[in-house]
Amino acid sequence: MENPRIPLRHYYNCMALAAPRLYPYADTTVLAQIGNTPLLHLRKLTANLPGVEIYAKAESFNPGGSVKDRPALNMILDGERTGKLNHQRVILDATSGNTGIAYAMIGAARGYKVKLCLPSNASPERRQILRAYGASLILTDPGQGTDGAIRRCREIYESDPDHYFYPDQYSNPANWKAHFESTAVEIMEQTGRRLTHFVAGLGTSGTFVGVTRRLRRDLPHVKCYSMQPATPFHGLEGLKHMATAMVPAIYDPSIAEGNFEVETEQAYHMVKRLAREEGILAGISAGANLAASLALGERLAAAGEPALIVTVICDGAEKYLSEEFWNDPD
């Protein structure tokens, strides 16, 4: 019988991995497993908050350990679809390594090169990461964060255009489009479309815009906000302080009912709390979305005001164990 708790789809590629004869229609490829991620409920830290409830959908479940592998995937097969890339073309994209890692893995299984731009600051386990699955790095001036990669990679792709796919993450409707599609509909089913408030950080800005419109579309009466580094320079990768960084194509700052700052340090000790009072081990802008969601949950609480507050945990800890501030005192 099938258990309730378990997505249909899950349940039959359990099965079918116990029994494939049994179930051939299951879909038990890696790419197949991208989505329909966990939401999972973080009550100790809102225990001071009365009325405020605050969930997280962990996106370090998907294969590639990212909120990445939606857009990487939508934006790979768009480009099949368009007949812009073929296996006689290398994919090409600048990345602060979460989205390379997507776009390696994905590569690997459906049999393209992949070459990658990226600081030269990205964490050693996300290079070593991207190693495993082959991929070829170009690693570019950490002083200039993911606008040196993407200077970079754009430099590379003008000198012989036919040579690769570049998908431009930054500028690529079928990135916010793949939360549009899938990663929204799911927090909406998941809360049975109880959430009042949705949080999100912007690197690229597809999760927030994609997940913001089609709330405004079926959900119209939730709050959307915004996250960004609060200075220029930071330690927040993936993360872009909008004032000062090249804005990407795909970002729309209309559809956002605020936005707040978080600073380095917070993500860090967000991190830890996380880890340590909910068991959950999340990378650093998974801490700076958290920080912000509380910090809009304070102000709610303060006013007495219910509410459902979702938020992302974009990736897991292991790409960042080599970090220092984890053995800094709390």
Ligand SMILES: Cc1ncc(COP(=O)(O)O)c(C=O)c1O
The other form holds:
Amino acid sequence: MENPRIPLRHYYNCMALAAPRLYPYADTTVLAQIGNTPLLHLRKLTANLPGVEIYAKAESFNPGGSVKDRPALNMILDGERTGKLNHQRVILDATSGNTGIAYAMIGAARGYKVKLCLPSNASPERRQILRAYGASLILTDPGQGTDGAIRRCREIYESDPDHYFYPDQYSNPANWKAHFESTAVEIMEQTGRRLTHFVAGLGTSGTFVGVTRRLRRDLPHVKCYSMQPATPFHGLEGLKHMATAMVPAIYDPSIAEGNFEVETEQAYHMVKRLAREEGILAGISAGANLAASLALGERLAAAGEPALIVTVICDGAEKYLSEEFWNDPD
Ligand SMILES: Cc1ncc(COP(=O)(O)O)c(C=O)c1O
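Please give the corresponding structure for the form predicted in complex with this ligand, as opposed to the form predicted on its own shown earlier.
Now the full complex is given, and it begins with the chain already shown.
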């Protein structure tokens, strides 16, 4: 679809670039639908920011409903290529939910059993989706968050390593490489390489590290900002407060231009604004990404610096509809 602010020739340039796909087009399984998500222009939320455009990569359009379809697929394909994954092994990992949903979907489509460790306070909708795909769940201490799930997962793996394929999304380079090879390339194409800033929250850090490394290589003038929860105990599901969490091995803080801290309430507020002003039902971490992007946009507008900021809608709102904040007064 044509965006009036991006000249048409950019689309032709983009077509010449053609984003590589993680999975072959010719495949007719649901997995061929992973990637090539839309880039949405948030016009209303930026109406008071002269010269600043904000676009959001709508990863909720992936078939598993989140950004994690990309790394999960890449890690599984990598496991198959290296021989670490075969049909005698069970896919095992710790996940706050979305990577698990992606593993469960891909496992079902490619004929693997999937076992997941996740904190017992993961939303009921998430657990229901995982069970619907046929995954078996090990629920861990909610007080220990995803770190508790990681510890339990390691124990299970070490008790019988030959029985499992343990991709370990926190340490696996195929996680960030999925974004290096696909997400970043799509963003460059969809903006006609006009983007000036990129903002993404840190969970495993795969999205931020992969996209940032590619932009640094191909468009080195683009400034990339990470975002984290402002406090250790937060409601930003999928994100880590790095100062107090187990730091993922793939995380590289040195590549960030800067970091934004976002409170859970700010994210809730932005989720509602996205729904009510832009018609986009997004998850909580997407609200946090947007809060950080708007803070950056306000800073740039005040300095009179034109900008095209790209951020990520990591998932949709479906899994969070039972949360109380929807009923809170604005
Ligand atoms: C909803 C949500 N947002 C953000 C993230 C963070 O993405 P990444 O792991 O690539 O840092 C995740 C990761 O699981 C997530 O589930």
